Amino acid sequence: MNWIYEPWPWYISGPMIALVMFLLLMVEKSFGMSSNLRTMCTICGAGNKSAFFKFDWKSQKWNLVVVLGAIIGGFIGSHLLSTDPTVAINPETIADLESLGFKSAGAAYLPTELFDTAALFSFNSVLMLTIGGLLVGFGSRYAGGCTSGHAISGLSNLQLPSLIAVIGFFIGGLAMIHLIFPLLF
C-alpha cells in the first residue's frame, strides 16, 4: 500500500494520461483548464455584457467536473497522502532560490515568501501575483488555450497551434526563470 504514498512514475502516469486523451478524442471532447473560466463567467451571466461568453456552457460541464476532481485530487494528494512536505528538487536550484530570498526553497511546493498569508499583506506580492495573472489570463486568451489546454489536448491532437504555442511557453519560461525573475528578487 506504500506505492500509494510515492510519485508515480513517467510509464504509469504518462500512459494513463494519454488513455484519459484518448477518451476523449473518442468522445470528441477537447480538454482544457482556462476555457472553464469561460464556462463559469457564463454562468455568471457575463453572456449580457460580452458576445464572447455567448454559448452553450451546459455542453461543458463534463469540463466543470475535472476542475471539481482536480481540486479534490489535489486536496486529497497534499493533506493525505503526502508522508513528506519537502520538494523533491536539484540542490543546486535550492542554493540558486535561497540567494534569491526564496528560504523556503525545497521545503514547500509553493514558496511561502509568495503564497504565505503575509504575502498578502506586501504589496510588491500582491503587484507581482496581479500582473502575473493577468499576463496569463491575456496569454491563455490570446493562444486560445492554456497549458494544459495546448500541451496536454492540443499536442494529443497533433494540432499544429499547440505545438507553436507549447514552444512558445517554453521560450517564454526560461526568459521568465533566466532574465526577468533575477530581476524581480
Contents of the next structure:
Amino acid sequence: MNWIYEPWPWYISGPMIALVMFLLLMVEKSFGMSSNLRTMCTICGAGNKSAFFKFDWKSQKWNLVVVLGAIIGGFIGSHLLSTDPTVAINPETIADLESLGFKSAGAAYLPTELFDTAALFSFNSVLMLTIGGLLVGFGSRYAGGCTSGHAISGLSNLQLPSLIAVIGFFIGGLAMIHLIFPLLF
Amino acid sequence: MRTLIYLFIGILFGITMFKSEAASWFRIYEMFKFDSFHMYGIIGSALVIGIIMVQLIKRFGIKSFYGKHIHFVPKEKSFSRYMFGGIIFGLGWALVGACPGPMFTLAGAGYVPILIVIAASILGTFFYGLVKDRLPH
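Please could you give me the other form, the form predicted in complex with its partner chain, since above is the form predicted on its own?
All chains and molecules follow, beginning with the one already shown.
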C-alpha cells in the first residue's frame, strides 16, 4: 500500500480522470468545473447585472457538490495520502526556475514565492495571483469551458470547438511561460 | 443519496488532482516548457480512454445508472470564442498554475493564497458576463 503515498504516475492518474468523467456520465451529468464559477456569480446576485447570470442555480447544485468533494479530496490527498508532497520535476526545469528566482523549485508542491501564506503580504504575489485568476475566470467562460470541459469532456466526444479551445489554451500558456515570464521574473 | 454520489465523485477527483500532481504549479510550468511527459501522459491517457468510452456509450446505447439514455450536448460552432477565450484562459492557467478544478483541490490542501485565485476567477467570470455581448463569439 506504500504506492498510495507516492505521487501517482500518469498511467494511474489519467485513467482515474477518465473514471471520474465516466461516473458523471453514468449519473447523467457532464464533467466541467468552470461552470461552477458562473453558478457562484449567480448565487452572489450577479443576475441583477447581466442576463448571463439569470438562471436557476439550483439546477447546478450537483456540480457545487462535486467542487466540495474536490476540496475534501485535496485535504485527503495532501494530509492523509502524502508523506512528502515535493514534486520531482525535471532538473533542467528546476535550474530554469531558480534562474527566474523560484527557490522552492524541486523542493515543494507549489512555489512558496506565490503560495506560501507569507505571499499574502507581498504586493507582487497578490497582484499576480489576482491577474491569473481573472484571466482563468474570464477565459474559461468566454471559451465555454476549461481543461475538464474541453480538454477531457469535449475532446473525448471529438468536438472541433474543444480542439480549437485546447489549441488556444496552449497558445496562451506557451506565450505566458516563454514570452511574458522573462519580463515578470 | 444522489448528493452523496456527487460528493464521492468530487472527492475521487480531488484526490486524483492532488496525487497526480496536476494541481502543482511546477508541473504546469514544466508542461509548457516541454520538459516532461508527465502532464501529457495524464491528459493523453484520460483522453484515449475517454474517446473509447464515449464511442462505446454511443455505439451500444449504454444506459445511465438510472436507466436513461446518455445525452451528449454538442458545443456551438464558432471559432473566435474558442480561440480567444482559450488564449486568455491559457495565459491565466500558466501564470497561476491552476485551472478551475485543481484550484479547489489546493484550497482543500490548505494553500491559503489560492483563495485569491478562486475569488479573482469568480470575478473574471462576472466581468465576462458584463461584456459578453460586445465580444466576438
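So that the term is clear: the rigid core is the largest set of C-alpha atoms that superpose within 1.5 Å between two forms. This one's a predicted model, so the numbers in the text were calculated from it and none came from an experiment. Residue numbers count along the first chain shown, from 1.
Relative to the superposed core, S99 shifts its CA atom by less than 2 Å between these two forms.
For I76, a C-alpha deviation of 2 angstroms or more is recorded between these two forms after rigid-core alignment. For F138, the Cα coordinates differ by under 2 angstroms between these two forms after the core has been superposed.
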